[in-house]
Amino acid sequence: MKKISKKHESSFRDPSGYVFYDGDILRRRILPIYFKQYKALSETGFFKTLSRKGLLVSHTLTSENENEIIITPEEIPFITYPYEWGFEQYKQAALLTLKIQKYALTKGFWLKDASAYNVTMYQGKPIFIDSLSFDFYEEGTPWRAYKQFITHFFGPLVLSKYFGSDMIKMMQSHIDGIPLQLISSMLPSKTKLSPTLQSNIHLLARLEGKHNDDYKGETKVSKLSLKALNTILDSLYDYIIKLQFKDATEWGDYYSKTNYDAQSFEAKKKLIKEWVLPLKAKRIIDVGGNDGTFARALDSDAHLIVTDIDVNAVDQNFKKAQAQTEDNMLAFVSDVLQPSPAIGFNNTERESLIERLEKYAPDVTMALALIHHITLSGNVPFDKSASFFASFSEHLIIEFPKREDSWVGSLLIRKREFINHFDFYNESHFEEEYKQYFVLEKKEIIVGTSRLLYYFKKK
């Protein structure tokens, strides 16, 4: 059969070149007019020393033309966007920005453009994904992606440090960076205090103003050596690395408030181990997996993601991975009531949380005391949730915590005179609701809770 070449639908704003599918490989093309980039990039051994200190994505050369070069990039199984990162990730992903940045100007190169959207997460760090975007640093002339990386990066940080992780999710209405007079109005006024932030925020977005009630058609270009564009990315990268997030999370320390015991919490971990050691899975993914506590315990090589809806839990995880070396594990912030959507131009550029959790096709899928949040919190139907799991998941380990239980208990009194309309959260309901989309292979009391283990598998 002919393998059918696809353009990625998010590749189309760089006229250097683009991302496309052939087949189901991935593989970006190069047109002649990056020719002259690409080659001394890759003649100076630049892509070569990024990729092997883990900073950029590395690329073999599959095919060189007069009319186009293509190169295949190594393999990520998953691509999360910086709205899904938390507050540590983004603050890696920053540094990890000017760290490139600054060792390219050493080569005589620089970035051409420093959007957020050229890093993801892979082998438990950042690393940049967009090997077209580097150029030939012209002399004397200004970063000419100075700006986005402020939108992109510094702003949103800096919002975060001062109202919470939820600004980090503005991101996702702003594709292209959160405006700089947005930034600059909605800073505390002490802010203006930090020559950091005057300069690099307030003072630049009321050049910005000015620039634009000023312009008539015409491009002025200022000057800057580059002593000082070095000065601006070490006031940048000293700023950013101290910065600290103190927000305070409902389920940063989940496990410390748990109805587990020391023997019943182990008996669970045992028996997830149990049953998902034998299917061999390379994919697995923990919805509202918390820090990753359980998804460790299986002691398994597969690729691990782990998600929660708390920046704290997940910011716990990175780091946990980090300290721990381990490369399989890749945390994100997600609201499973809230999936991230498709945005963007057409609503292609970024793609849903779900159209990537299908392509990904996780061999296991666990959503450990999740159910009763969906289902009790935020009212969706077992049908409805049965449905979500089944649309990405090949087996499903799920927990589901009884009326008896005390954190169903407290969901059940907060529906106050609605009480009676979740009669239908029961064991025998959920069981039916599920088999409409699985096979019940076993099931399980938790030892010591009044909590049962389910392992499903798809129809």
Given for the second form:
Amino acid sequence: MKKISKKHESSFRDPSGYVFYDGDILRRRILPIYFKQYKALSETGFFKTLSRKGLLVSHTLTSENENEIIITPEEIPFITYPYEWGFEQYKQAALLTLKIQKYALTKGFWLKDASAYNVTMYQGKPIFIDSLSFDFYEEGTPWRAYKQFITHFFGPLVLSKYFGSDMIKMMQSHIDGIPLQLISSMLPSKTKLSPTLQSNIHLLARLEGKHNDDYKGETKVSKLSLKALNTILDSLYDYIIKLQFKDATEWGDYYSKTNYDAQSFEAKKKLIKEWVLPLKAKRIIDVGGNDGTFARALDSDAHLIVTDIDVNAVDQNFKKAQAQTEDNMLAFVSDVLQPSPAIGFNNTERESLIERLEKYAPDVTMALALIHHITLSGNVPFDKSASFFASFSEHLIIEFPKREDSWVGSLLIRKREFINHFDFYNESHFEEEYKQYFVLEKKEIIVGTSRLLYYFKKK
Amino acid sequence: MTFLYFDPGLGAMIAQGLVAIVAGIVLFSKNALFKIKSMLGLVKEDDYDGIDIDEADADEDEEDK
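Next block: the form predicted in complex with the partner chain, after the form predicted alone:
Now the full complex is given, and it begins with the chain already shown.
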């Protein structure tokens, strides 16, 4: 019987091999053109050292013949893309790439590409997931992936330093990295005085522009020593370590501005825990989960995804998870009103957030202090948000702030003369619409607040 | 043989010689400054690991298992 083998849509750029689905299992097929490299990397223990350090995804050899080598990488529960990372995640992914490149050079290899999609977030850290990105180092040759490193990593990070972390989202519209000329033209002119930015961005953009028309390949590329290459890597690493993004806030208390006193806050935590734990969930997502406070309060071993629109909240969650080695926590940036679309060739190269969530199939979805934003700031009717949650959730824990709640009050006031258009925002209409997709299992008022907590089960 | 499936950019290949010279000067002056600062006791601890991967560490991890 022929096995179902579907080539993964994101895996076509590199002729060395590709990723495919063998039934439900993701495997990697390596083609003869890459056999020599693969064998050298395996036999020298290169792969092993990096995966033992948690820097490269580990894999096992599944089969081998003269036409193909099949390897099976360790399963990663959820793939996030660069444009969904917080600044800190992006920064650490860049540092990881430089680290791996420098290590590879000590072993006679190097990275043949430096795409940001080689990296994803796993167990609280960035991890390199493309085992075929390595090649033999060629003495004297400049790094071919240098420009890619600048357009995929260095550029977006430097732009964030000057214009805030929203710059990272530019990666969504530029799947091959932000063009050099664009980075250079956006940066303030004072960056021309920085030797690192002048050389790695402005000079690079100028030279790229100058040699763009060399179709005959007549210009000679001079040699670059290994030492010189290492110096470039060291200086980029040094520079990136110190980078901060423009709108970064200090580690703060995210819940100091909410509508809760300490008692209600604890009551909410307790209630959620009581409802969620008996479900014995393996995968939980907290949509709009801020810095992960409520996901953490569950004290669960389940894989936890916490998304938020606020990069600072995501960064803090990420740092907290790292500090406390919470391997099950995955934080990333997402706007519920505009989840990441599918992008790339044929619109299938990178999956949309919804596609990935459907595959991930969380057992429990939490949406706390979110519905009033979706409904009143985003003008999304209840039946639309209900159908959105129903598309990927089995059990939904959702908080509904009533009209008496001060947050809701201020959102309504902002509607001014259109305030009557939002009369539908009430408890009974909310329930009615959500019951189209869900069965109402539990409902309780959060002590000391005008907020209700609901537990819905998908129909 | 290296097969490259994307354009490395001719300008970017040429630029690296110059980039490396600048990087060398930046790192040199930074190290000199670092030495002065550490003599004066002004050095702050960094939260991040250095660029170099410590293999010995990896072997120990293995022995632990």
